[in-house]
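We begin with a single chain expressed as C-alpha cells, specifically the form predicted alone.
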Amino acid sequence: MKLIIDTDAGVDDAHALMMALACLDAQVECITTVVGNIDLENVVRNVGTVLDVMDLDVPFYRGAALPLVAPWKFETEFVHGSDGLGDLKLRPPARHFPAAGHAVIQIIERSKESPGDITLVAIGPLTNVALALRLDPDLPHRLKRLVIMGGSLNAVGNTDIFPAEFNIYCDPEAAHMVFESFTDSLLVSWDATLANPLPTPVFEELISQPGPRAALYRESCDGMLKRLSEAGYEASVLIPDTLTMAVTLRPELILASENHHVSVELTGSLSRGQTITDHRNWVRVKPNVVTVTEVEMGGVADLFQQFVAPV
C-alpha cells in the first residue's frame, strides 16, 4: 500500500504517522504539512520529531501556511500544548528536515508517477488538497483513494462552533472542494471518533512500553491529556488520526458503515464550517463519501503496539 500522508501534526497526527511508518504493509511515498493544530513551522518540526524517534528516512514537504480563505489562528493549545506534541520536554537531535519543493506539487506528480496505487490520507485541515486540486482537476482519478479525517456527521463538534469539527472549521472552503470534487472519499469523523475510543486498559499498556517510540507517544499523551482535565474536560483517549490510519492500513477493521453526500456549510454564523450529511437521501443525490461508524478495536490495539514496541 503506498501512501501520501497530509497532517498539521498535533498529538493524534504524530502517532498515526507512527502508525503508519511501523506498518510493514505500508510504503509512505512522502508526507506534507498544512498549518492546522499549530503553524507551518512546528509541524514540520514535529514531523521531523516523529522520523528521528522512528528512525527512518521519508521526504517530507512544506505545504499550506494559512487556510485559503479564513485567517488562521492558534486554537488548539489546551489539547496539542505550544509545540503541537504536548509541550515536549526532550527532543531527540533534529536530523530530519524537510525537503525542497512544496507539498502540493509532490501530491500531484507522486500521483502521476504511481496512477491509481496512492491512497492519500488527510488528518489535517484539507488545504493541499484543495490546492493540488485547483491545480490539477484530474487528481481524484489518478489516486487509489482520499481517506479523511474530518466532519461531524451530527452536528456535534469540537469547536467555537459547535457543530463543526475542527479539520473542516479549519479550512471550510477547501474542505467545500474536496467533498465536491471527490466521489467515494472514505470518511471517518468525530462522530466515529467519540464511538471508538481506545480502550483504557490498552492505553495503560501502551504508555508502560520501554524504549524511545513509546516515550514520545507517553510524554505527547501525558500532556494532552492533563491539559484538557484541567480545561474541564473529560480525558478520554480519543484517537481520531490513528483511528482514520487504521482502517486505512486494514480496512477489514472496519466493522459498519454507511454511504452519505456530505457537503460543508459556508456561510451560517452559527455553523460555518459543519459538515451538513442527507443521511435519509431526502434529496437524491448520490453519495460522496463512505463514512465510518463501528471499528474493530483490537485490530486497532494490534497496530499502536506495533508502533511504540521497541526496536
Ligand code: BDR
Second form
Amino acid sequence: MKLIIDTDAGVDDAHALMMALACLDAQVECITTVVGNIDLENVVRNVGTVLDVMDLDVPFYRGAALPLVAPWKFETEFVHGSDGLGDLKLRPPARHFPAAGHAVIQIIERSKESPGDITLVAIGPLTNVALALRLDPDLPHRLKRLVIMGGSLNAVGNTDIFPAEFNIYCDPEAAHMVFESFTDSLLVSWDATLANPLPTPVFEELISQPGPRAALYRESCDGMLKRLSEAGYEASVLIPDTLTMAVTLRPELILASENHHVSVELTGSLSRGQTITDHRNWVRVKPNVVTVTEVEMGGVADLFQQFVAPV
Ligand code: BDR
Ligand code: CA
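Can you now output the form predicted in complex with the ligand? The one shown was the form predicted alone.
Following is the full complex, with the preceding chain placed first.
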C-alpha cells in the first residue's frame, strides 16, 4: 500500500506517522506538512524528529503555512504543548530535514507517477489537499483513496465553536472544496474518535516499554494527559489520527460504517467549520463519504505495539 501522509504534527499525528512507518505492508512515499496543531516550522521539525527516532528516511516537504482564508493561531497548547510534540524534553540531534519542493506539488506529481495507487491520508487541516485540487482538478481520479480525519457528524466538536471539529474548523474553505470534489472519501470523525478510545490497560502497557520509540510515545503523551486530568476530564485515551491510520492500514478493522453526504458550514456565527451530515440520506443527494463508526480495537492495539516495540 502506497501512502502520502498530510500532517500538522501534532502529538497524535506523530504517533500516526510512527504507526505507518512501522507497518511492513505500507510504503510511505512522502510526508507533506500543513499548519494546524502548531505553526509550520514546528510541524516540519516534529516530522523530522519522528524520522530521527524511527531511524528511517522518507522525504518530507513544507506545505501551506496558513489556511486558505481563515486566520491561523489557535489555542492548541493544552493538547499538543508549545512545540506541537508535548514539550518534548529530549530530542535527538536533528538528522532529517525537509526536501526541496512544495508539498502540494508533490501530492500532484506523485499521484501522476503512480495513478490509482496512492492513498492520501489527511490528518490535519485540508489546506494542502484543497490547493492541490485547485491546481489539478483530476486529482481525485488518480488517487486510490482519500482518507480524512475530521468533522463531527453529530455536532459534538472539540473546538470553541462547539459543533466543529479542529481539522475542519482550522480551514473550513479548504474542507468545503475537498468534500465537494471527492465523492468517496473514508472519514474518521470526532464522533468515531470518542466512540473508539484506546483501552487504558493497552496504553499503560505501551508506555511501559523500553527503547527510544516507546520513549517518544510516552513523553509526547505526558503533558496532555496531565493537563486533561487536572482539568477534570475523564482520562480516556483518544486517538483521532492513529485511529485514522489504523483503519487505512487495516481496513478489515472497520466493524461498522455508514455512507453519508457531508458538507461544511462556512458562515454560521455559532457553527462555522461544522460538518453538516445528511443523516436521512435524502435520495437526491449522493453520499460523498464512508464514515467509520466502530473499529476492532484489539487490531488497533497491535498496530500501536508494532511501532513502540524496540527494534
Ligand atoms: C484532530 O485535531 C488535532 O488536534 C489532532 O491532531 C487531530 O488531527 C482532532 O480533532
Ligand atoms: Ca492532526
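We call the rigid core the largest set of C-alpha positions that still match within 1.5 Å between the two forms. Please read these numbers as outputs of a predicted model, since none were measured by experiment. Numbering follows the first chain given and starts at 1.
Fitting the two forms on the rigid core leaves the C-alpha of R280 displaced by under 2 angstroms between the two forms.
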